[in-house]
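This document starts with one chain, in the form predicted alone, laid out as structure tokens.
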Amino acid sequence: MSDARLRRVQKEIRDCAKDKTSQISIEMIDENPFHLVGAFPGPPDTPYEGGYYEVDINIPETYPFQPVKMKFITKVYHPNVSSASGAICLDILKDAWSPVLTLKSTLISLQSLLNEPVPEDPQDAEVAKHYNSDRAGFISTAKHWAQAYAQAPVHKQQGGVTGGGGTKKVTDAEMAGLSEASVSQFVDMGFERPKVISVLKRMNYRGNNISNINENTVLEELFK
């Protein structure tokens, strides 16, 4: 099995290198054909556009009869990707895997996942809540992450600039998908900023959902 596995993986790496149209790349880590890094550009017309996303790939002993193990190396703000670990929730990486799938086709499926999130089956519940309750806010935060972690270009802000280089500085609140006003409201009450951000993020204190959360409930969480 190991010889067949090695031949298949080596062929897949060669075939991917020959394909200049998909923009998918696969390379070995430390010359190990069973530990790879895959990469692809963010899909156009999404918050991830312009970014470059790397994925850690581990080939199991039973490949291709069992799915490869993949997780994002690049941090991604997405309902089906863990913000902390890069773990991915995608059916073909679990029970929907088929031996006819390849490393390249699986990476293309990950690229498509960025374009079409599945919030009803999330890997990151907090991000999924943000996606469902405040879509505009989610898109803004996903763009911030793409710029901060995936080298997506930072566009100049309209109506003036703040900070060097003609771009608006992104705050830690915005990176958490929260409005600066919401965070400042509780920081001004004397609570530490990191704790405020952590609590508001966990409670999905965003967009229209803010009206559904009593301020006293937030204060109870902050006092814990």
Contents of the next structure:
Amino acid sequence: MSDARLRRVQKEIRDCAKDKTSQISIEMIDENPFHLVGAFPGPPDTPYEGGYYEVDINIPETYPFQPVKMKFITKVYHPNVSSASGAICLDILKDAWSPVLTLKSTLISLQSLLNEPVPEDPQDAEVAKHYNSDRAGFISTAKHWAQAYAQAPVHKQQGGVTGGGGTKKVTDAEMAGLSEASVSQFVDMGFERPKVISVLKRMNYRGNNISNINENTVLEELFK
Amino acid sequence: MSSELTERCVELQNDEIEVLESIYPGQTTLSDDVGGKLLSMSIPIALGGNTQVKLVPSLSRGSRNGESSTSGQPIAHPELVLSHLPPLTMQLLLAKTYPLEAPARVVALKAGLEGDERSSWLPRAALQAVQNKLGVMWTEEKEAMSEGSGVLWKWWDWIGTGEFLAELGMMDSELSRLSVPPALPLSIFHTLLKTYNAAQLNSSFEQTAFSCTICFENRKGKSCVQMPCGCVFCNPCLNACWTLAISEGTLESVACPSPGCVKKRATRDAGQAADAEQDLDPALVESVVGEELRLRWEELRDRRKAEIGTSPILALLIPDPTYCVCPQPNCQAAVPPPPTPSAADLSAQETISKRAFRITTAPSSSPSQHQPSTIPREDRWARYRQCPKCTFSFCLYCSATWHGPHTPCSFPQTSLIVLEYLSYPEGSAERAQMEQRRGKSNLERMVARYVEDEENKKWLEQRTRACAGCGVRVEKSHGCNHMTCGRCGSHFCYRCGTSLRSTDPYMHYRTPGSCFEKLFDQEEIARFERETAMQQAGIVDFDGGDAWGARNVWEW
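Follow the form predicted alone with the form predicted in complex with the partner chain, if you could.
Okay, now the whole complex, with that chain kicking things off.
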């Protein structure tokens, strides 16, 4: 059986190398054919456009009868991807796996997951909240992440700041999807900046949601 | 007759026969005859897809066709869906001057039925019409003969594709009418056609090459398996897939592995799942994994049925809660209820009382259940069970060896004794008295087991949640509160334990109620926080691990 697994994986790697149209790549890291790195470009017309996403691929002993293990190596800001670990919430990686699926088709599914998030079935609760309550803010943070971690080119028009030729430095607040005004409001009260960012992020202190959150509740959290 | 003409004809004949033989190997035979060559052809008829076939009793001899004679009413004509009809066999005499001057002469034309060679599935008139038309075709094509295109191929094609049926008015718009041969009962004719069709379908499946979508190898149909849903996989792949599933106990994978079918199974409700698992034909399973694993599969399937039957929640949903599991540790086969007429009703009651026993070890909560006097006398046999596998006879209530219908179960007494013992203070006279009567070490053993059981139960209750489908205890390591059971595939909420719809499990968290917007617990969100913070500080390596699934803690 393991012979069949090796044959199939080798064929999958070969076929993927031959296929120039899909833009999916599957490469070996060392001589182990069961630990691979897959990669694909971020889908167009998404915050991930222009980015290049690498995925860690672990092929279990029982492949293809049990699902391949995949997680993002490149950090992604997406409701179905853990922003901390890269773990992915996708049905075909769990109970909807079929031995007919391949590494390539699974990577294509990941690519389309970037295109169509499923916020009802999130892997990352905070990102999902951000996505649901403040779409514009979410998109902007996802773009910042794509630029910072996935080598996406910086779009000049974005953010409205076109400094004299130099790229704009993305602040820690922006990376957390928070507005500088909200963060400095509490920093100015004397709280430490990382703590403020962490609490506001957890409380989803963004966009219209700010009006739903009592300032005292935030302070209570900060004093904890 | 010029020898040049004959020579040319022999050349053309040889070419034509050679072509036929190479296209239809084994279906032609050739022998020399006085007037030329005698060629036999057996032309199987493939209708090019499924065709409705109506069987019409022959008009003149209706009474001989068995079934129709019994009632004066015209019976409904039985219909068949066929794609293959039995071959027409034809003997031809090829004169020395065929094809340039003389036609091929049909010596014999038969539409025999395998299994009943004397009957013909086409009436004589139809065969005559076929023969006439063949003659006409030769005349029409005569002009082309000199170019080397013989008529035999055209004849073969005309018959083999079933085109002739349309031309004889026996088939129109995908419906064909066949009259039942006078000498045959309708049912036999029906069976013979069906058998022939199935054999042809099977052999054409075996001849076809398939590309297995699991191993990507090309294989002949005879080493492939076609699932009831139509998907085809090669035998070695399906064998590996199902062997793994049976040995790991993931029975839902003993089914079609194609993505569409997997998805369909994943999104259907638990009750349906149990039904559909039984749909797979054991003969098919055996043909793929062999007898030993087929038996194991059936055993697991039955046992699962038993487990689901005794599970607290599904017992109320699934109509068959009457199975139980053999209490012998090395057997544990599924035990069906005894075949009494009211068995279903009785054991449904029993399952409920049995459950009460399992949940409440403390007898104080429902002492009435332990008193056999409350059970009607005739029902006391209803808790008798015998394992079909190891023949162990036992009581459904207490799982001990069958103690007869009149003796109460001894099981609850154990915990009664322990509770009584524990209720007295340590070193008291009452304890000493009990120790004297029952043996100190005995009592200590009972207490130790009781305490351990209680601890286990407490731990399970605090740390785990029972699956809403099969009752297996599940411990969540991390992730959201929507759980999918790794054992029975049910969806449930980890917070409140309710069963969730597989089609939209997240609705539970969107609708106001106890778990509204509680897909993630606060601790879980805090954990995300910590991980992110640690990761930003570079403490944690970038490893989510494979702990996406919940860890199962099996109920003992």
